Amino acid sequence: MPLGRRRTAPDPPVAPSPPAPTPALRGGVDLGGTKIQALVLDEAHTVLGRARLETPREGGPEAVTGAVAAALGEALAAAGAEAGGLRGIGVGTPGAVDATAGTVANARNLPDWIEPYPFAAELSRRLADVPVALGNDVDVAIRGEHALGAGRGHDELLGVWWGTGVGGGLVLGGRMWAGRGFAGEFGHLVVRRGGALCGCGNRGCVEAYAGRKSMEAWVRRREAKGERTDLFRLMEKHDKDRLTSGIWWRAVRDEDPLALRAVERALQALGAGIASAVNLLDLPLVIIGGGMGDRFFATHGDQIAQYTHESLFRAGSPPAIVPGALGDDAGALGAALLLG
């Protein structure tokens, strides 16, 4: 070795560097037409976070998008968490879902919400640039309650949306069913031929009578007769702009004449589509949920059963009739179980 030059001992080889941990967190959101309901989880379906607002009534999709990412600032604030932290966000939605494209359309309970609309990609542009995985509302929350909720556990089952519209969607064989991509429409089930208009453009839809934006309108126009109502006292009492499941839920409970009839009328018609399923499929099990059905299924679950019964074939075998286990959180649950 030549003299002044030191032999150095070899650097030792560098081990790569561990792969960034998968952030644990994720984020489910539950958008519907009257309120936006944001959840961040931890991998065990644990809520550590929650946010409840109001879907703004105008202002279009870029409202709205507006709207759900501040429901998840909030949600996340209350999580103690950023939304970087996210491992993705799920979204429930009504509408026009386009999965891969991360599109929605004819959004017809959101304002001004027709055309195709990227709010995948505009969520998750105000949100870090998470990952944002989309669905129909309805489908999601009735995953959510067949995963974590009443549903556990069964391989058949119809699920029943009843809010500001009626919505539905299917368990065959354990998985959620979707047909040709539209299956599970019970709230387009005909009930009446030729009956009252529905927002689809067909008639006699279980949505054009128990949809609780329609219900509205059928109270406005009977009150427009001279038929009296407690209804919009009641809404602005309650500085509402709208007659929400809590407004309904009064005006029954004060024995308002029109109220009853609205939600009398609601009840048959879903009894006569849950029969009618139930009569085609040969379901065991119908799980109740949305705004109205959350409310309302606990003084009026048996009246649905009653007209469900009355329209069945097999009448001695008929489903059971419960209401959902997961409540308001079905939706952003459900919708948090897109991710995986």
The other form holds:
Number of protein chains: 2
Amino acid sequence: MPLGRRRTAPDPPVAPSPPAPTPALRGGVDLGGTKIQALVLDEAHTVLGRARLETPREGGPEAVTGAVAAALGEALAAAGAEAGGLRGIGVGTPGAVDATAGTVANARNLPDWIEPYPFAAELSRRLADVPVALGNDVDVAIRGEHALGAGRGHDELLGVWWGTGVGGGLVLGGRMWAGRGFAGEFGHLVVRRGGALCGCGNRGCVEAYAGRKSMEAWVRRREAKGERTDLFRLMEKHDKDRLTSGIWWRAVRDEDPLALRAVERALQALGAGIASAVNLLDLPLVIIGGGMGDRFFATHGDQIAQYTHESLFRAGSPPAIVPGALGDDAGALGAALLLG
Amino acid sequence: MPLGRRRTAPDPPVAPSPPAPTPALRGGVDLGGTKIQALVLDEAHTVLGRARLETPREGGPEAVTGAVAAALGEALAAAGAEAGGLRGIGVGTPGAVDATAGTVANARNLPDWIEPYPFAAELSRRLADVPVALGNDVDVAIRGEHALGAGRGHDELLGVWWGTGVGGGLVLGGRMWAGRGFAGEFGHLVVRRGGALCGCGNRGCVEAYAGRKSMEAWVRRREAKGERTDLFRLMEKHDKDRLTSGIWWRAVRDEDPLALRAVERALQALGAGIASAVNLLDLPLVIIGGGMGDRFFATHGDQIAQYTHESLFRAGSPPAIVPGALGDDAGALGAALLLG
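Could you switch over to the form predicted together with a further copy of the same chain, since the one displayed so far is the form predicted on its own?
Below is the whole assembly, all chains and molecules, this chain first.
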């Protein structure tokens, strides 16, 4: 039976029928450059159904929107529900999100998705016209960790999302801090003025050292200068076209010298950035997530803490530095929370 | 007639006398390493009386407390009021302030003031037992600029207090952001990991490049290595025992090469730090104050803005960068606001 309809029950003898209940389920989607993670949740945030699909590599926004709808369809089927039973769908997406207009632009990790695309309307159209809310991918993941994961019960925290780039988000006074709409660019704290060129065009940002993409560019330049590394051999062996966090993790495990140095630079930049943020805001909690963060926290979280402590103004009151608790679900759970 | 008493008026024939009015005046003090600025204000923050005394160079906390009381006495006299007419006194002070306990410790710019001293109680005792509220010197100055000066009407801003050190303070959501009690250490944002040694013991902080004390140490090292500068000749000529902001200003005006380089390094560090704070918090407004800031903003504010823009993630929406509007009164005005 589709959810969202009442079970048949004997009519009460006198009282008028109660109004039809509002659909109680929510969809949450984490749209990434590699995969689409879709969840169907009840009001208590219990996952009733889940699905994961690969993100299309071509076909533009239409193909991606179709794949998101398909992932949600699978998650709904797993939950024994239908799209009409959702009271809404939240999606965390890369690129420039205009939540009010329901559009996404400049999603460079998605195929041919530069111009603003009416993602919310197009996804809604494919799913029984259910309302769709959009959010930034890192923002929703930190929202998820705050509400349901490692940040639960905390009113102040910094989320550091260490992946292809280095994203961030702040919870202040119990709420995500938006600034004028674009706060949280932890990856663009300057930790070495005039230093390494960053993808953003500036120099010396955290991301210029710690972003997976910057790390790959750095080892490629080193290799071109004759330094030895197994990173690219591992990449080919595992049939990848870039240095994924899994490849980095294997190379570090195997003590590849260039991989070790690249990760060391990343950890130092992350620590200096975290210390800067804590010196400015005196935050009690830092949550590390993202593809690289998820891979490396268990083995290298202590080093992040050490490099943070080296630059803390108040050595006596360091923040707790913890890994995300929701793993791959953080983004989709947080996206579902966009519905309020 | 002492303020705080009612003017004589014919008794109303029947109604009971209204209660005696609460004293309406407030005292505000900015206690600095060089001078003590005292103001007497009415409820509309109009300055009714003011006084400035030199800070004692010896005699410990007792002598300083006596001098603060004397400065307030002069300001009260100028206002035609007495201590009993104050509903309270707010004091901005260097060192580690425990506002609840009313103590100050580790005020290294004040004579022999290391152990916690019951400053609020001792000052109150000297001034008709009027309540005394304590605050951090930079914090109260930024509070003053927010309420009455360059930040008026703004709910979000960063104050950068460029002086002996580099202090800072954040207004978020209309209120000073305290964190766990020690937020706002803008001077200890890391702008060059592993860089210049800072007074705090860490490396590469904004203050390690821009603090007046660090700037002086840097030119002394350069001079010892044979580089030429007129800075110390100017210092002696003006009968100073350190490079004051006035000495720096004269040397820069005279195009002293080493002074120009030191100030350039400071401006670069300030710009990188401001950009970091704005990238993280997306703030619309930055107020520059402090002894060096007050001296240099008119001639070098554009350069601070330029170095900020070089490291901004969102080049299209820079913050407004403005000088403080209250000058030397910022601290004393903000201190008076501590009384609520």
